[in-house]
Amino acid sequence: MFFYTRYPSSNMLKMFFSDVKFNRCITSQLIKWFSNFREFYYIQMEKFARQAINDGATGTEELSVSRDSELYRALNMHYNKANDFEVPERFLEVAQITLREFFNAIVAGKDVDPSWKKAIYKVICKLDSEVPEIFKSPNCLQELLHE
């Protein structure tokens, strides 16, 4: 689900996890998991942006995220260890935009401000896409594996 949305609402989580009996604690835990997923994502973006700068990149056009890139491998290994899901192309686009946002902010020296990442978060949260209906099924994993 993270490949489609980095910022799901509690209502969205309830819709897509129909087999879960929600209460305040469980809802809070799922929201915390997504927060942790985002934190890992953004840590990787910052790391790879800084690495690109150290490697001599001077512009965002030099930065791309493809299925062959090291950044993609790190993210896919974290979110999709068994490679059960086909990572949507849109996720690669969002990852590339995120990487470039981090790169631009670091190059511009914005990382000296303690809240420098907030501007990036505002951009990325608007890039969430529709989660496929199949994810609403309690048998989602089995259905996806048989496609």
The other form holds:
Amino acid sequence: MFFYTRYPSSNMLKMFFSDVKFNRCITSQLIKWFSNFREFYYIQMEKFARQAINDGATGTEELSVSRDSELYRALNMHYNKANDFEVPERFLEVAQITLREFFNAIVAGKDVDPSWKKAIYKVICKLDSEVPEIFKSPNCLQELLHE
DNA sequence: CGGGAACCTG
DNA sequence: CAGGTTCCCG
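Could I have the structure of this protein in the form predicted in complex with the DNA, to go alongside the form predicted on its own above?
Full complex below, order starting with the chain above.
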């Protein structure tokens, strides 16, 4: 799901995990889960952005995220270990935008500000796309595998 | 990834 | 105040 939405609302989570009986704990735990996902995501982004700068990248045009990028591999390894899901194209775009966003911010020296990442988060949270209906099914994993 | 603290926002 | 987020730790 993270490949589609980085900031799912609690209502969205309830819709997509229809087989789970929600209570306060479960809900916050699920929210926490996505929070952890984002954490990893942004850490990777920053890491690769800084690495690109150290490698001498000068412009944002030199940063792209494709299915054979190291960054892509790191993310896929984390969220999609068994390669069960086909990562949507849109995710690559969002990842690339995020990477460039970090790159520009660091190059501009904005990382001296303790809360410099906040601005980036604001951009990224608007880039969520709709999650395919199939994910609502309790058996979505099986169904996706049989496609 | 889970726990927990600090923090922000409605 | 409750729900949501981030940050830091293990």
